[in-house]
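Shown here is one chain on its own, the form predicted on its own, set out as structure tokens.
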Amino acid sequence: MTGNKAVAYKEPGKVELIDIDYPTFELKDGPGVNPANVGRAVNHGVILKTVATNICGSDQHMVRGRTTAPADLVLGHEITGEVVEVGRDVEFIKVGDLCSVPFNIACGRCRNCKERKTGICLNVNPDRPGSAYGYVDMGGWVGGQANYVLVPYADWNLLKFPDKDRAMEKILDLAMLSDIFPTGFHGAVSAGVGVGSTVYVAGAGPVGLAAATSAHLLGAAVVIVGDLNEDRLARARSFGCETVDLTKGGPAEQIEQILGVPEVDCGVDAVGFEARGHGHDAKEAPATVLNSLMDITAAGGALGIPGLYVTGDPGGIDEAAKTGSLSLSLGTGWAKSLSFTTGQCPVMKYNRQLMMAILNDKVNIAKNVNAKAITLEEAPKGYAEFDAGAATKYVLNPNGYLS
């Protein structure tokens, strides 16, 4: 039998490379998965043999121990691989393709599938709608994060590259569209932004920088990234961001310095239910980002809100925040007709389009995340350099298909 190593989480703080099992078409037991997923036939799908797969914040919420993440649960959703098998109910994706893997899970038979909400499927997580693979509470299918994973309804979720050859010369770009640059596309999007926009995206990091990016291909005039980390914040000028530095204090000013007014149409949150607060020595305070955007976003305007937010939060700052519960200015956003979009990206709304961007030199996503590739055995060290605030998105390479 192939051998199948994996990044697993063990403990607050730490990952580590363990050995797990091949993949078969049957999902088996183990840590995180719904006991009533436990034997389901996976007929419908292929194992894969991972080129690429990335270190993302989400998981880095699991890592710091802010979830109810079990030990030795298997990480990573954000997939780009090769088929080697395919299940005898798969009829279109054949032995060779090679395909990214939208992070959520989706059935493509049930009423949200078919409306193309695709992350919040109503069939492959028994505990909730929605599901991504090796991540906690969706399901427990396994993680990506290893040289080989099984991917269900394969004809339905995966992206076939067009041209191989071609798919590998730009794989690094094509490996973000498992999750960061549609999930940083969604944000813009459903933040209304188009052409002559003023933009601001709260955080720098990978999902931000996508949002930003996504930002600039939607149209927009000015694109206005905030973050505490000075070094994440060079890398949006690079590509022609302005940006605020919240170690000095709240957006409003600096926007205003930049757009002559204190506000934006706007704005997209890449930060999520570990916010911090502004100024220098800035502690955490959850809701932080929700509300600034709320005060800076022009009324009628939207949010768009990529950054997560959970339900169980072991090491929230208080027992409110413990349970998702935060102290948002709600009043502000309906007295100013504000519209929120939250959720997970629906992945397949936007990679196909990305996809073609990326190809036809339209965007280039891996230069302006700054995206790093490294050996699966340098999966701890990457994640460690990421917790600390590298300007760099990790990219697992476990087979040796990328240079």
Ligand SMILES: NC(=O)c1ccc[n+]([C@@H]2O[C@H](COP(=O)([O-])OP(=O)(O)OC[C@H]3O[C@@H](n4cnc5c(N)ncnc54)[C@H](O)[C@@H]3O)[C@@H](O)[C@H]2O)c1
Contents of the next structure:
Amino acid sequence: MTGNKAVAYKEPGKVELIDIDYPTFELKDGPGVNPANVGRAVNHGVILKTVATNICGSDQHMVRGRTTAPADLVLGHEITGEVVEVGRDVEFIKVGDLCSVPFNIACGRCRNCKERKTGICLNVNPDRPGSAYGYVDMGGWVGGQANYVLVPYADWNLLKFPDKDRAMEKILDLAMLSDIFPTGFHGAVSAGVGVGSTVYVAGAGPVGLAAATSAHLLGAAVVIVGDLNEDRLARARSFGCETVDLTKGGPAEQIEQILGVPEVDCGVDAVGFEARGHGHDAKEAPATVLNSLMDITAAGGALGIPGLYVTGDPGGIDEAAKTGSLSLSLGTGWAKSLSFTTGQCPVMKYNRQLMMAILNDKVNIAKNVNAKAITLEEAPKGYAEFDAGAATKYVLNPNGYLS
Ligand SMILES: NC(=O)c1ccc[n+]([C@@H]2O[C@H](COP(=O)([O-])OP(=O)(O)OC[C@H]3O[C@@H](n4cnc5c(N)ncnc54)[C@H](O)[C@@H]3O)[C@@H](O)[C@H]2O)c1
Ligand SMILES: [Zn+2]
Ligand SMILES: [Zn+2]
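Switching conditions: you have the form predicted on its own, so give me the form predicted in complex with this ligand.
Expanding to the full complex; the earlier chain stays at the top.
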């Protein structure tokens, strides 16, 4: 039997490398597995040898103890891999195929999947619509920050790269297709970005930088990125964004200095519920980004909200925040007829097109987010540095494919 090492959540602030079973075509019991999913047959799945598996801000919510994730939950929803075994019912994906895995697990059979809303598939997570690998309350599908991982409904979920050699030349870019590039793109599209738009992206983490990259790709006239982290803002400037330093206060005044007016056409929240307030030494204030986006987005505009909001947060700043209730000035949004798009990004809606843009040199997403390959053993260090605000997207390299 082949060994399988994986990155597991241990306790707040701590991840560790552990040994787990090599996958079989069955979802077995384990930390965080929904009892209704135990023993589920996955003959429609494949086993992937991971090529790249990235650390995400979404993982950090769990690792910071801001969710109900149990100890030993195997992390990892951003997976790129090579197929090493195919289940009995897989028809088209073959051993040897190099594939990107959308972080949403979707069945391809339910009403939502048929409408391309693969972020809220009805059949993969007994807890609620929507699922992902290695994530709390997502049904218990084992994470892919490991040597090997099981991918269900493989014919439907996997995006096969057309040419392996050509793909390996751009593998760090293609590794961003499992989540942050489609997610940032979805944020921009749902904020209404098009040719000539002015855009404000809150957050210069990997998702914010991916949203800013996407806004450029979609033809935006001006892309402004705001954060409290100067290193991350410098990354945004490196590919032509204007930036707003939120340690100096809210974004409106600085946006006015850039655009001549204190508002933008399109607003993207790439921060989520762990948002900090604006100004020097600002503390956590979870509604900050949503409220400020409502302030600065022009009437009739739209807010793309890939930033994650939760229904339960043990570390919430007050009783309301602990159950995901935030103090929103929704009246502002209503008065301005703003529209909102929240939720998991339906990756499959965008990943093939973005793959084509990468393969044909239309975009440099890995460079823009400063993607960096590290070994599986270095994962705890990568998590710690990312948590401290490094302007880096860490890509784990469990099987030595990324030289
Ligand atoms: N919807 C989806 O499908 C999806 C997919 C991936 C990630 N996410 C979520 O997107 C968010 C961003 O992910 P990431 O990996 O870039 O995380 P990250 O934690 O690396 O980045 C968040 C950034 O926001 C900054 N920030 C904090 N308060 C702010 C404020 N008031 N205004 C502007 N910036 C502020 C932080 O300094 C940090 O740089 C997370 O909430 C993550 O869970 C959602
Ligand atoms: Zn992610
Ligand atoms: Zn479905």
